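The chain that follows stands alone, in the form predicted alone, written as structure tokens.
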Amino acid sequence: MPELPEVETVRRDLEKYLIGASFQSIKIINFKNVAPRATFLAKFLKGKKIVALGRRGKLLIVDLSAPDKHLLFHLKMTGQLIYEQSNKTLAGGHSLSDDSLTKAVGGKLPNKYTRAIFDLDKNRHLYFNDIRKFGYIKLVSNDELRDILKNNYGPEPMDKEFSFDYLKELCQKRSAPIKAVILNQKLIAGLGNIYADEALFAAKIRPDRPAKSLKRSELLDLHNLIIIIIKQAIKARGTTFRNYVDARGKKGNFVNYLQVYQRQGQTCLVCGGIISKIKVAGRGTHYCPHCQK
């Protein structure tokens, strides 16, 4: 599934393209994850343009000239956003091939995993790709955008929000497991998988300490390794194993920088020792346990 610097990337690469087009006809296929109801949001978006281009966590924002509606789209785990335009194409999201551009969206557009078709002014297409179908459009007010942000996604890592006193004060009472209390997005907003696992091996701890165990030393560490690491992460264009590509359709560099994650049985870049993998909070984890306590 895409984190956040692979959602920010993708965001960054359509935001140049896609403000100020306005929508002129829509069509969705065969998907269900679309509110409200599919022939109301093709009547309301036509004529409507784009006027900013935002992201939450692994949420994107549409801004629309209408005042106070705002067009989501989550990409959940295969979900892709394809711009087209005479013959540029630029996808991000879940990648089906590593070959090329065309195959690594299924094939000429729209195709079988197309799920919805915005035609843009200027002969201009955006497509809503989504293998499994469990990513969704959605359009919203002001305060029911304000809603979902407020109930489901706390501070960004990179967010004011996000200090020490903040991550303090969510671990001092919780025996959770560290990375669990780092994962869920209604207490930090866009930290995955691959980013908790790296963030917690450059911290020297271990993913499944409970989070009351960690030191005033330890959590000042993580603090600052998760904002590095997920900042080195957006430089490299986010992380590529078998689906993520950005919205050029290549593949995320930070994978050359991986000190863990999915290197299970391999040696420590550190210690030398062999890498684990073990389950917390029902997802894959990676760790060294020599060098993590």
The other form holds:
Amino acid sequence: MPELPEVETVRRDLEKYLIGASFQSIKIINFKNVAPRATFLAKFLKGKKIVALGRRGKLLIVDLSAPDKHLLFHLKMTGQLIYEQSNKTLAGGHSLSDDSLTKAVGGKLPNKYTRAIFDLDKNRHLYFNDIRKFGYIKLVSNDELRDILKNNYGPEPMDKEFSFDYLKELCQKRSAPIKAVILNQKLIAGLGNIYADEALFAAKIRPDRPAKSLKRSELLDLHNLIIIIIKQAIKARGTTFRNYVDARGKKGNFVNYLQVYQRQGQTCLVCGGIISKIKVAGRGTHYCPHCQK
DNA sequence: AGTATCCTGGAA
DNA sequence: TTCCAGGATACT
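Based on the form predicted alone presented above, generate the structure block for the form predicted in complex with the DNA.
Then the entire complex follows, led off by the chain already shown.
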């Protein structure tokens, strides 16, 4: 599931290929989570350029050459944003092929899960794929974007504002499970189910502990490890457990470093005990009963 | 604070 | 055939 490290990987990839690209035409296919409606969006985007790619939590923000307009992408559970340049015969007769790069997504694009196609200049194409159609595409003004960010996104792990004191204050008065607290995007932006479980394992804290029950030393560890794990995951280009791929259709490598996520029934890599799976905050939750107290 | 909802595919 | 995956929101 695309969380902060996955969206950041896509953002960095797209930044390499799409800065300065201008929209030619767009197609929306059997997909409702688009605002404004597809025909208006297509007309608006035509000729506009991509000037910057930003991110807040799991939200990808495309700044456009139109003043006061941003195109937002949220991948939710199964969204993918894949860049491709069409095969093109060069002056010398050589053929430019992207086949090796499209193989990771299982063949040619668009595919049956392609919900939007953005055709850009220089034979560049951006495909928005989403099996479950939970993701969304939204064109917003400066004011709308400011409100969205202000109302829904707390500081993210690498921000200065995500200090130890901030985390301590969040937890002090909450009886909700610590996992629910660190998953709440309004409190900390960017963690999802994978990195929440991994951070709590690394900090040796049971996910169902009431947040207010955490000791200072545990909060210190959790604060440090959230930051460290998110950084490591970005370095590894994210985690591909099911559907996530980067902007070139390739898988993330952090799956090789997972300690507990989806490892229920397997042996703990630290103590050799058996990893458990329970439900916390409505999510499948993986932890080691021996290591995590 | 917990639960239903949006969807679909894959596993049990 | 039913359950599960879990991001975010709308409910209760």
